[in-house]
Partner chain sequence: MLLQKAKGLTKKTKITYLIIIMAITIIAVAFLFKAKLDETNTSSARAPINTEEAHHHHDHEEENHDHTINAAAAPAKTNIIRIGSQGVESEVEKWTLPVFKSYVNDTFKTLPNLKDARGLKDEEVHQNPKLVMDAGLRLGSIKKQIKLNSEFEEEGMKFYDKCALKKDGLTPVRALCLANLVYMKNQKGEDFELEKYPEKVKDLAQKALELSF
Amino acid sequence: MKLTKLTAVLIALSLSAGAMAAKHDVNIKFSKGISKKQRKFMDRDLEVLEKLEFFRDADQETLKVMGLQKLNSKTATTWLEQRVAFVIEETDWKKIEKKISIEEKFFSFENQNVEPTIERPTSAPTGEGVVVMSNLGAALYYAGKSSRSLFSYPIKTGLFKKEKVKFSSPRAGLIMIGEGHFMDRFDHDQDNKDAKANSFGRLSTFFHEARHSDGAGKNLGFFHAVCPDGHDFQGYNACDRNLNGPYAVGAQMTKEFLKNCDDCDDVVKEKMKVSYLASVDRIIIETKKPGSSDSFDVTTLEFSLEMKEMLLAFQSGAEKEAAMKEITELKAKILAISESEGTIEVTASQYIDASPEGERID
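Quick one: this chain alone, in the form predicted on its own?
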């Protein structure tokens, strides 16, 4: 796999600092390139998590999604530490690519010949977005596995200190953060930037992104699915086709933070509820697929769909956007005919094994 092709993978996964004294003991290292302001907020968030008293028992659904027996500050921070080792600043992909080294060729990866399921979006992004958070560790592990090479990436964590991340597992735990993670408009409490509720919002995103460090084989990385027709994010890789993926993790942690935020006022709590529901809405409960059909209309539409999907890789701009729209319409027509014929197949989403491939090399 060429590194230049990793943009799609990152979308489907999808945010003199090293010397700063943190007020927490969470074992996650930060790049020196992260701004002091951003590092201050992240240290504050981890301090809030480490000192949070989960005085209300966690929902059974939360424990099932997280794979925990009990939720408290210790189990929550340990869960995060197991999936996140390093956090770096937003960096242009070309710069990242130049710093990647091959530690070992013909490295022995688990499930070497098993490709993860990565769904192709049928809608193109409009306008300019901002980076919130991205799990580079899972993406670079997959890239290395695809080329049968163990990749590594250097991180400057102090004035005279460098660390090296080796991508021997999706649990390598390299997370990139961007300005979107700290935007005021995402704060639950607009009156107090340092409010715990704002830390809870960022932590939920952190837990969401950490889930991408899990999974093996076809479920490697818990890559996002394409949202179905009729969804607010129809055609984008912005949903999950499982019950314990990143959006489920983010939703359940938001719910637990809300339950344990006694100093949050009603306005803040309502915003947290909205955030919870927004994540739940990204979880696809069932998937409908056209069954086998001898219909001439279906055969003709499927042929046209296949050709348009093949040509998509060679298109760009308005032409690609128009083609994506046609693909969505063709799929909807095929599904509608299948429903009318009674041949539609419905698959319920499942809780999938979150055990990761390989082991982190420190």
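Residue numbers count along the first chain shown, from 1. Rigid core (definition): largest C-alpha set, two forms, superposition within 1.5 Å. Quick caveat: nothing in here was measured; it's all calculated off a predicted structure. Compared with the form predicted together with its partner chain:
- Once both forms are fitted on their rigid core, the CA atom of F55 lies less than 2 Å apart between these two forms.
- Core-superposed comparison between these two forms: CA of K333 displaced by 2 Å or more.
- Core-aligned CA deviation for S35 between these two forms: less than 2 Å.
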Contents of the next structure:
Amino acid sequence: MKLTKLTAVLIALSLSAGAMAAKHDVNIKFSKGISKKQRKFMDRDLEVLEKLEFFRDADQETLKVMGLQKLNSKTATTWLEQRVAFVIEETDWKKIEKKISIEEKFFSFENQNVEPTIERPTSAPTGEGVVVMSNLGAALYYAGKSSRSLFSYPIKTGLFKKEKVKFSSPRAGLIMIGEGHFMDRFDHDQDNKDAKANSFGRLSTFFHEARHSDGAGKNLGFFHAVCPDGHDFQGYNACDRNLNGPYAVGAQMTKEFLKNCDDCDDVVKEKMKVSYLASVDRIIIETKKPGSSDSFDVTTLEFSLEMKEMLLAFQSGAEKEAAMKEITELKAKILAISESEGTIEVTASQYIDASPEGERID
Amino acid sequence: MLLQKAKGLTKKTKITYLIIIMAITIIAVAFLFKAKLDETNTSSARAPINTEEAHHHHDHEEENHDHTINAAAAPAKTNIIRIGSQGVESEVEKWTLPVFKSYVNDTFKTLPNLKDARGLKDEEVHQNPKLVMDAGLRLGSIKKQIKLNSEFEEEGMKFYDKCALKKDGLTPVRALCLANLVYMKNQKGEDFELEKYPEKVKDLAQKALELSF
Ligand SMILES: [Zn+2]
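Can I have the other form now, the form predicted together with its partner chain, not the form predicted on its own?
Full complex below, order starting with the chain above.
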């Protein structure tokens, strides 16, 4: 009797595994901890990508940003596979810390002494949120590199199967997904949850996150830059100071999806357009900096700015908010004077080398 | 614990990690879970479905109550119009002019502004925030109706102009409005002055015009 029960359970298990089988061959592994519902959507998205015809030629800009010779379902999926190896469920940061192991101390990292550029937001309240997607691999690689240790993270990928990601490169490719990634409210097509357009939306986010697996030295992880004054999101860490970062990747992929979505209706297309423009708007084309100036006005303002920035650390709430506003205004004033004096320095953003440092190891 | 494992890390380094995590994480804030959807604010191609709802917010323009809007005139199921090579799937999807005007007015009032954007949590801003996507949805409904009814064009262009000029509006939304306006003016062969629109809106609208309309 017991044996019969066991057989039944085994059959049920094998059947359910069969029913869960993905209809795509994209080589990205999923943690067992991901809910069936989320897994179904992710498989569907990858299936859409793998079967997408890309019947319209890709923009030259897309090829340049992605570093591809041509864009088709094969090159797009390969691009993703190179940057994403594992997808795990939303996990509490404390739990993640607990599960991390040190594989090797004094590991030899490339560019060991080069720090990536990390801009600190000058604005923006932080708060509890629902995770959409996060490139944990890039963050944990950097954490390991900073402490000269090779970190690893265990992932249960099957009933009896456990794998280990070693963070020997930002290309380790560990992505965490959360409930936010699947929320109806972010869908391009709110009338049909299974619409291709909704896969396109999630895929664009996936491509954006995948770009964080790239870069070396000071460009490691393509970390975001602080949006400049006057930008809709001024002061937030939500822009890119290069032409081929995550926002450019997300924007160009949205554009390509839009070009290849003949069955998207006007409402969906308009939503995709605004999504494309909102990503393009995050790309900082040039950075203006006041050059050195002997002018009394500039020197006085700069002194005042320095003082206010120092005091920020001791302020909070409305007081801090007011101080930040004053700082923004001061910066704008200094920039305006520099511009009129002709001492302003303008640096155009560049396409940066996306090659990653290190390489994946098993 | 990870931070403890990585011995010798200063507090500054720990803060740096947090900033990195924030800078690569797309998070939607918890309030998304709350609240019933306000249909008029969030639904896709749905027109206001009764007179009260349509006129509730405005005490202006629509004095003429002959323009009674009812569920039949503005069907709730307006969300699957597909205009393809086969033409319009359903005539019933068309709105009446008063419904369109009312929707356009409501849309203008609900367009997100800089204050809304700059009040968002850091994590919400990594991805396109919901308020931008909602505006896209409304612009989509407006565009769909203009395509279905050429008599809405004038009203539609007025809206696009106001939207593109909205000083405290969000740049991508303003740019899409301007792109639609430029496209429609071009289609009609009408002259059009671009000087009054700010450079950043024009630059982004230029990008939008590379897309098919
Ligand atoms: Zn990012």
